[in-house]
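Only one chain is shown below, in structure tokens, and it's the form predicted alone.
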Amino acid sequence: MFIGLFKRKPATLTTVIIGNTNRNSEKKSAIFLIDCSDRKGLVATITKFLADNNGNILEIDQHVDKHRKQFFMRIELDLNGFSIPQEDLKDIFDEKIGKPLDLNYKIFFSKDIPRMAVFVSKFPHCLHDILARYDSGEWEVDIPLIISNHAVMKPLADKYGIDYFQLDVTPENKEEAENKQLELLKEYDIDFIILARYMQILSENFVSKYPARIINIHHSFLPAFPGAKPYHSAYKRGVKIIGATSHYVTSDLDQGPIIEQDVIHVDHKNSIEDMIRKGRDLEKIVLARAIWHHLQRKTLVFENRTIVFQ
């Protein structure tokens, strides 16, 4: 197995300043993602606890799945003037609200910038789009690591000063390669992973280490048009729409909870090349939306379904 490490280069006068130049260093907030069995008084009890501690709610969204009788909530709380210190909030919330109400919940603080790794093979379009958004400061995220089974994306990683690892993956060395990937993810303290057209199937063992923290993108021709040339097959059938789906990865191939989808129309005037171009444009947009929802802590997975708060 070939393992190539390409470390970031020291900055020069001509180096572009990369990543997150628009961060608001004064932002001080917390996001609560909550789910539990539905019952009366949940909203009142939770919001009263926040209000009693001088909390100012910036955003609140909730949903009840009537079929499953499950309650979902997202709250963004302004921590300026909040009477509970950040370092104590999780413990106190758990004692006063979480355990008594039997909540499943997570709390995320604005001071904690997520660290994202990107896995990619040879198709560059999604990676280009991700790094452009990162470079512009559109996303509050750090991207310290790109992993690929090919060397072709190294110049792009060099441009943005991101460490690049090439690990060849074959059926014979797949377990060894994934173990090395997991070591790198731990070393770089990665919070979540983007498969930016990474043309390898992840093992169940790998996926289990990052539940609801691996995001994939693919065209929506499956299962009707499988194989290496789905656009060619779709063209021959005269399809009228092209779709893209972004979802969290599970051990069931391409069956994970969906975060974002979209379609565009095509017709008989479009060539195969037109369809490929439009499809790749759509993949970039749909994946970017999914990443945005994840970064904004607007996604909550329950069973094999994703609640996406707006």
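Keep in mind it's a predicted model, so treat the numbers as computed, not measured. Here, rigid core means the biggest group of C-alpha atoms that superpose within 1.5 Å across both forms. Numbering follows the first chain given and starts at 1. Compared with the form predicted in complex with another copy of the chain:
Residue 270 is among the residues whose C-alpha shifts by 2 Å or more between the two forms once the rigid core is aligned.
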The other form holds:
Number of protein chains: 4
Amino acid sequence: MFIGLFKRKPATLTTVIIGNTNRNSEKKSAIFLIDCSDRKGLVATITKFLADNNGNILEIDQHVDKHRKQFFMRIELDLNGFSIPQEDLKDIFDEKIGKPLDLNYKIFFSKDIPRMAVFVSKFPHCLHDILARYDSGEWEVDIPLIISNHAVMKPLADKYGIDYFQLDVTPENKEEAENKQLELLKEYDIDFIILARYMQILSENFVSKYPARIINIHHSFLPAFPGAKPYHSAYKRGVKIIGATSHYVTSDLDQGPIIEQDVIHVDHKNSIEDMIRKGRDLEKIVLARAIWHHLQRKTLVFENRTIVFQ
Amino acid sequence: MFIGLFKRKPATLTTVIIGNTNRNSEKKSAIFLIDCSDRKGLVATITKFLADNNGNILEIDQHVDKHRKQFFMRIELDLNGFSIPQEDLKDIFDEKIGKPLDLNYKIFFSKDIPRMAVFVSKFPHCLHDILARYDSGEWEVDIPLIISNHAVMKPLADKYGIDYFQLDVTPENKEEAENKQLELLKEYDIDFIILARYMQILSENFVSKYPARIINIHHSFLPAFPGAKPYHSAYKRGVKIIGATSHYVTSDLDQGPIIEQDVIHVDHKNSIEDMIRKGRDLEKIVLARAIWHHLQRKTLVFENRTIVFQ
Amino acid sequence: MFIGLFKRKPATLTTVIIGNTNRNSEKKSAIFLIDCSDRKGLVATITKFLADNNGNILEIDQHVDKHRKQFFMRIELDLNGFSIPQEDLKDIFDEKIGKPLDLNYKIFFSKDIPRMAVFVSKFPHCLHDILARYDSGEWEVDIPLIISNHAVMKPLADKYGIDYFQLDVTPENKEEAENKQLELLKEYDIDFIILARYMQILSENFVSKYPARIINIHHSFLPAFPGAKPYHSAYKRGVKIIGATSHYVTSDLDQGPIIEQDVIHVDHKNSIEDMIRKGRDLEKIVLARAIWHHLQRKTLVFENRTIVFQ
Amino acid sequence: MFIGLFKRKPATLTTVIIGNTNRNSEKKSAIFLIDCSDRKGLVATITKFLADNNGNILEIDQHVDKHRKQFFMRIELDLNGFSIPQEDLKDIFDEKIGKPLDLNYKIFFSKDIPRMAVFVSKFPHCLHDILARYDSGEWEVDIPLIISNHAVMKPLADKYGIDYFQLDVTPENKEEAENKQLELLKEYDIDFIILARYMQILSENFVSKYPARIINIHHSFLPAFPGAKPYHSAYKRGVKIIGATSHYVTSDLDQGPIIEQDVIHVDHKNSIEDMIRKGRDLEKIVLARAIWHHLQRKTLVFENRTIVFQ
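Having seen the form predicted alone, I'd like the form predicted in complex with another copy of the chain now, please.
Every chain and every other molecule in the complex is listed next, the one we just looked at coming first.
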């Protein structure tokens, strides 16, 4: 099944030059992502709990979906000076707020750098863009693992010292291949997965293991032109805009909750090749924005729609 | 069948204030719209014919669809100084160029102001926008006729002194109603029709009488969300952009050749009502751009795609 | 000085057809716009006050300008069921929250429909667009007054039954003219003013009477091309985008806090006339968005920047 | 003066994977870029010459600047079957067309791959993007040379096997440094230069050697915010859009003819750091589009404006 299983190399990133984030920073903060059925007094209760413990709120966003009567909130809390120690925060928050208010919530700490795997096939533009940002320190993330069903992007992975596994996927070996992928993801302790123009469809079983943690880039403005060869369909339909859509992957192909979309104008002069060329730039930027939102812990999924706090 | 058949009033437009076009101008020009199978020497042959007759080309655009091997050209010719008289131009061009080269072509003269009818239902924003441009002289067009299946926009038509006919359309009387509409279009000598959020589907028979001469505005970025209630569908799907599409009407609902599209970003905070509100601005602008292109004789339809020369 | 002083007519709006807002609605709400120096616990204190009085928060937005350490908040409160009567709200809020926390704040009630005056010169597109929205009930606003230094838009005002005053403005009579304008604004009980391509510069004295209550539309993407004839300058500079900017008017010409901006692409084929034509659509839409934000009480000005809650 | 002068390495590009262009293709074409004062019959004369020599025009674009009465044309000619041999084309065209019509013109052959140098300082995003496209074969170009006033991007150049020269530039040694740069450009046979966020101002002498052959990316929508720190200025002014501009470099800083511009929306929540982050994506895409246009030979400069044929 395996054409190749490449040995790991130590990561040799160029010096971090730019970057919004400072990996050695003393920033000590926690992010709360909360959702629950909407009621009076939620903001007051939650913010009072933080204030009573001498918490300094760095950022707060909330949204009420009035149609569905659902409440969403994101809080970024400065942990310096906060009277509850980091190691006790989850327990105390759960006891005092989470359980009594019956919240769905997650808490993330700035000290925990998320680990991302990238799946690719033959088109390099998204991977190039991701690795460029990684190399430059644009994102606070670790990328220890690239998985592909082809060998062509191995030299690119090598440039950045990232382990690259080539796993053939055929109708016959799909389950076996996915199991091997899942093993690798576990071995590399991966938090979330980017499908950077990975041309394979993941099984329901695979997807169920990473709910709202697999991000795909589709090369059309969904729901127009799902599935294969959207630029060809766009050309045939004679559209005057083409687009790209990044979304969380669910078991329904190209139907998952949308994180980010953008479009660019085309006209009658543009051939399919022109659309593919222009679309590449769109795809890589739209995917990068989605990754950014995810890394900032600014996304919440509810009933197949994505709340993206800005 | 008729709830009302309103009497005509003389048009009482406010003084033309702005306007790219001067209705009394001495501009004397002809526009050629040409398409044919692509061959060597087409541009040379056609432009040489014009040059040999002392023609001054004001604008020339051409496009070759390499995939379909089809040639398209638009020429705007200054008739001042041109050695062929305006009244003989069609005959001589046909004999010397059109027939020998086996061209599909149309010739339009600047002296002929096109006559436009507007069909509306209950949403006034596109009609308001059209009438504002008309009143201001933005477009070189006459609008003698508005047809609606409701009475609500009669006061608006009255403000601009345009004849307004209310024709109920029901499943039972549809053929009769369309026949009455066709009579009115004939009586008013209408060249082309704008469906300005007209919520009725035209029959194949009706559409066939005005090929590439009926322009619709659909409130989504087609081919996404065709048919009814696209904003509701967009909200449900959780898209991050909404759009509008103007297209020539064919007998396939929302499938006609696209003239113009544009989009605007939305996010999780936007309710369906917000999308409808933002979409209104998009719809009226996208429709107005399509009308502009059509009036400038910059559009050519081939195999369900629209060439729009800029 | 006056060429004409037209008599008032009773407003004869067409039936409200569309509209996000229902003028007869039983909606009873209050909007708080708050800003103050940033401190811990502000959100908790303010929302607790509302919750303790059985307040149902319909919308809440806040923003902290970390650079300037300033806190901004907008709350839309449902007054149904709120335990403090509407007529006492300002006093009690001031005593319990406003004074103790040293807040700058304003409270608006949904029952109070704002009154808007429009100043115009010779270009009708923005006025047309405003009146179309007014006529259609898109905005919850009253427009009792239009002031111009020309007569040309009187027929348009008449169509909508709005009082129109023509006041010549010359270097010699400027002070007198502005005094007359101020009298009219007072007489008509005007809350805020729209300069809808009004080509006169207002004096510092005039502007000081309506701080953050005069909205201008400038036909460029400021700070590029301030002052006169921006499209001519844009053409000369060979830019590939043109834009429009709506901003609150201050005594510095085209330097006031920006509310909304947008652009459109142009290319070498676009003449100055094309830019003016394309720009008109941009101007009217950008101005309308700014008016919408203002009417929704979503704008706050601080140090020449506008917070626009979305 | 030199901190480092790095040895050349053989280029070791990964296999060309995507790419609009096929470096080994049998495509044999010539591109004519023509401008002259406008007259009747220019198109006819030039296209007739090509047709008479059995030329197959692949693409033709022309533009007349009516204000300046200047004519511009770009023709892409299939050389297969053309009766004039490639090596004689320049001479014969000059004799038959160029001299008689008094044209300014250039002829480019598809066989000649242009050679591009990149100048960088400390920000890697544009260089990363350029090298990714180069590595993927998106562009038909050779990049043999990178010049910088810093050492930080040496490892990145090494990844792609491109020679990298670090040349300190100080007020004292500027002339000497530029002379060294000019030598390198000559030695490497460079056709055109990209300033990929190169933070040094080039002297008039330097610029005069590469007219319309140096492309800069400026991180604002010029003419707004020329010079240093445009994002800081944009933040201070409170703009609602930020932009990027690519232009040919002239001796007037940030005043050269604009090739491409684009913008992105920002709001009050965006800090200067957010603007810098969002702007990076804009900068690299806008620069890449400009390079694409230049490589396609689609640009012509006239009176500080750039014609960009699409």
